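Okay, so here's just one chain, in structure tokens, the form predicted on its own.
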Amino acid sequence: MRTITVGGAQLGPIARDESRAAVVMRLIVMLREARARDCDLVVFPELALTTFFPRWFMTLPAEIDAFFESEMPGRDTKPLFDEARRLGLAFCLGYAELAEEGATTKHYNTSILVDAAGRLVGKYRKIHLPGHVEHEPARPFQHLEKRYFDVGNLGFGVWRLLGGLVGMCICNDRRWPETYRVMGLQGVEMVLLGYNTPVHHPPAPEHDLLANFHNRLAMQAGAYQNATWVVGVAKCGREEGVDQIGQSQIIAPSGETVAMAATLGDELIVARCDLDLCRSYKTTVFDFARHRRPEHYRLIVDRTGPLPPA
């Protein structure tokens, strides 16, 4: 049996002025109770180090950027490294990253891997950001990811660490089938995704009753559909004034819910997963290799043609 005791660090809100000292002392009091809980594996929310800045709208370079980490770890973040590593423990952390590519400076919201040792072992780079670019002074907050973050240029990776196939993705990267099929397609055994998701989407208000369902929806298709694992890990509650949905949770290759939070504050959720477990469906239902079929899509969609007039 090739087990994980993995714990979902569930984040309350940030608030804007909540310095980065005060926000890494919060995630290490959450390691420790991993490590009490006998977890191998720690994993934090989406822009686990800040509130959620992309609800603002902002004009000065200076005050974007100092919600962005240009190392890690850096000077706020070692002791979080530091203490991983005195635990014993592997995470997965979300936080904003401030790049160097040539001589162009980006942004992108990142979650990185780190082994129980302190080192790097992956980089994720969100790929499918909502929200819009512009300032819309008719919402009652905005979303604007695609204002601040330029999108991930890494693709969706996976990694060995404790004994299995880990990938990552982002909040929004839940919701389309194929961030979890690209890692599928790998032998993926857990994806690990943190959130920050509002209750309230101003361009469709309809969905807003539906922002739990839809959570769990895209997660449990996810890891049904790839046989696999899924830790979603969610920062919420209210946020500066913003509600966000909570319902951390660990989702086994079968579909299944296996912990979920129960609270829209920090707390942590804790699974034994084991990977053997994915197999199940890996060898039966979801045999990429016996049962998929790609060379014949384009086929299908050219047999079907244009719908006739009316």
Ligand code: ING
Contents of the next structure:
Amino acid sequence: MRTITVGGAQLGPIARDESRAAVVMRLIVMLREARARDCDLVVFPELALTTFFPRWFMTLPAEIDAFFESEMPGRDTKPLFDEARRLGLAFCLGYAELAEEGATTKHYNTSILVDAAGRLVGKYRKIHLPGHVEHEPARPFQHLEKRYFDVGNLGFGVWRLLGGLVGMCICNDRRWPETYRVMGLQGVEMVLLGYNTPVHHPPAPEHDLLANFHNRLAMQAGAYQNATWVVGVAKCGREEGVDQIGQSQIIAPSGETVAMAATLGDELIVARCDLDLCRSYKTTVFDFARHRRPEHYRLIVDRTGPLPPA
Ligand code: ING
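Any chance you could show the form predicted together with the ligand after that form predicted on its own?
Zooming out: every chain and molecule, the one shown earlier first.
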């Protein structure tokens, strides 16, 4: 039986002035708990090294870039890599990446996959960037990911790790079915993702009461419809005055949530995931080769063509 014992390392609030070193110490404490609970892999949230800085309007490049990492591992994150290797743990880490591409410097909302030997196995850069570009002072807080990040240029990858096929996405990506399907078409068996999700969504406050439901719905659907495990890990709690949802959870290919966080702080959730459970769905209901008909989807659209004007 192919199993991965995965630890979802949910993080409580990270203060704006919390140093990288202090945050890395919190992550190391969770690595040690994961080792004590027999994990193979630890998943940290989106932007796990800093506060969720897109909540503020900033204009000074130096102020913005202070939240980014120009190397990974760098001086402050090397202790995390060293401890993970010492404990024999693979891990997934979300952070803000500065990337030199030729003469230009790009800014990405990034997630990396590192194996138990400390080798970089995979990298993902967030594609679905929510929010807005310019300052909207009427909002109680900003959501300026479109201002601070470039759209990810690596697509959705799947990599071999711990005997399975592991993919990554980040936060808003989890709301879009295409995210899971692109990985599902690559045979993914476990999708790792982190999120920073405010309870309040200024453009649609009527959604606020459903924030936890939509979080669970999106990930459970993605898991079931692509016959994959999904590990969703929050940075949560009241961070710099903004309430962010928790409910980090580990979801089976059946769509069932098998582990969920009960607090809004640093909390490790653990599940022993049988990767062969994916087969129960990949070889029946969601056997794409036998049942999926993409060549017909386009025909249906072409036959109706553009609707006549109202
Ligand atoms: N956060 C939120 C998310 O997608 C959001 C943004 C919240 C968009 C609610 C739409 C509705 O979970 C990030 N960081 O993407």
